[in-house]
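The chain below stands alone and is given as structure tokens, in the form predicted alone.
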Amino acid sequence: MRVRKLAYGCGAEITDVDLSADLPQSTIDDIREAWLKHVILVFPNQDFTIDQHIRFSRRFGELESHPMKNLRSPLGPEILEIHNRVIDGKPSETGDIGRNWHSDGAFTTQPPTGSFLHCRAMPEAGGNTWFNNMYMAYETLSPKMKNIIADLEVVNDINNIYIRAGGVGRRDPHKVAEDNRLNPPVIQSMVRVHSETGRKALYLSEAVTQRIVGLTQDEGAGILQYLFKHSVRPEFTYRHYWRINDLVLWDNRCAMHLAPRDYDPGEIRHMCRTTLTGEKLGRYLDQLPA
């Protein structure tokens, strides 16, 4: 197995390695030790099946349903399907997911621990995937920042990811309210402990976090709009151009990724992705003290 460095901020490459194989614990041991180091890994030329994506992405912990019901794919529970495909003449509802800069699940209170994305179909040119390094992120602020930031908490909202993108746009009203009602807003701290590293990371984002609890809209609208251009600076940013058949995994605990407009929507893109169960995190909105 080797290991390349693929920019400053986060990103390696893994090759001499096949995931579709049954790999030794050592293997695992020293993937996820990489993982750990650089944020996000990617792993080109791996050609396997739904059942064998699952399983190697189970050798890193429980794999969770995703907590959008609509979404779910036929092919398992633990797979999202994330594509542009029209199926008897609808189009999908996965389309146009991620155009914001987000962490999987943050609008939850068990967000994920990482996320496995395999590609399997691409257009001509485009569909890349933008990631970033939320530690860096926290680390480059001033300590003036820092104290200020340091016990601050923000509201997660899932409903802001349909407000953001100008309504419910293709998805069906009911499914989005249903959505809305399994998945109350959250609130989570501004700055994370990583529970397996003990680094710190500022987690929030663009796409979910509404505002900061304890201060007005107007008040907090400054701060969380600072640190969101603060977050995604390039030094702190890697560019994936998918090929078909690599895998990223990337850790949610410490990093953002969104996925730009950046192809022809006639052709087809499609991903696969499953994801790891985290840990208990955060409280529902509606458990504020009065």
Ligand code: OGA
The other form holds:
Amino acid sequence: MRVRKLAYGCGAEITDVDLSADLPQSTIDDIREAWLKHVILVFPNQDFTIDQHIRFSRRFGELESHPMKNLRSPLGPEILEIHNRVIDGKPSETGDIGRNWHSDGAFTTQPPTGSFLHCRAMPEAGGNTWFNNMYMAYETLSPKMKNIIADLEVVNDINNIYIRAGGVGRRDPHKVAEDNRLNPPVIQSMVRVHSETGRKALYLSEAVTQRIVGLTQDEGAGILQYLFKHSVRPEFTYRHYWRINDLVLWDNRCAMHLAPRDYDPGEIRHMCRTTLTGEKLGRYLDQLPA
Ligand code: OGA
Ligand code: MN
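Shown: the form predicted alone; wanted: the form predicted in complex with the ligand:
So here's everything in the complex, that chain up top.
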């Protein structure tokens, strides 16, 4: 197995390893070590089946079923399919996933540890995914700013995604209402201590982070806008140009990602994801509705 850094901020390419094989634990340990260090790992040329994808992912922990039930794939509860195909005249509900910088599941009290995203079809041009490094985003703040945010918490609300999209957009309003009911707003700390590395990272998710606890929306807006902008300074990022059968693993505890609409929507983009169940984190803003 070979490891090659892809960018200054994050990302490394892992080659000379066949993930469909029955890998020894020592190789899994090496991959985990590289993952914790580089935050984003790219494994090119992994031509594997859904079962092999699931089996490899399980070596890193338990897999979750997506919190938005309607997004679960017929391929199995562990698979999230991101695609823009029209099936039976219905536009895909996952085609526009991730259009703002986000950390997956930040609107829940158990956000995933990380995800394995496998490329099955890509438009001729574009269809990229951007990643950033939230350790770097935290570490490059001034000592004064670190002090200011040390005890701050934010409200993360899934409804923010729909508000930002200018209403419910293409999604069925009943499903949007159901998402809101199943995912009431949560409170998360702005600074997160990574459970494996012990390092501090900024923990925000621009798509769902709505306000700072204890401040009015207006009071917090400036701080949040600054931190969103700072988090994705180009030097903290890696932009992935997909090839078919690339597998990308990200550490969702210390990275955000973004899928720009940078391709011809008439061409098919198709990805399959498995997701590592995370630790309990944060709390609900209010009591869970009965
Ligand atoms: C995701 C996601 C981005 C992409 O799988 O969580 O945001 O590029 N995907 O498909
Ligand atoms: Mn995502």
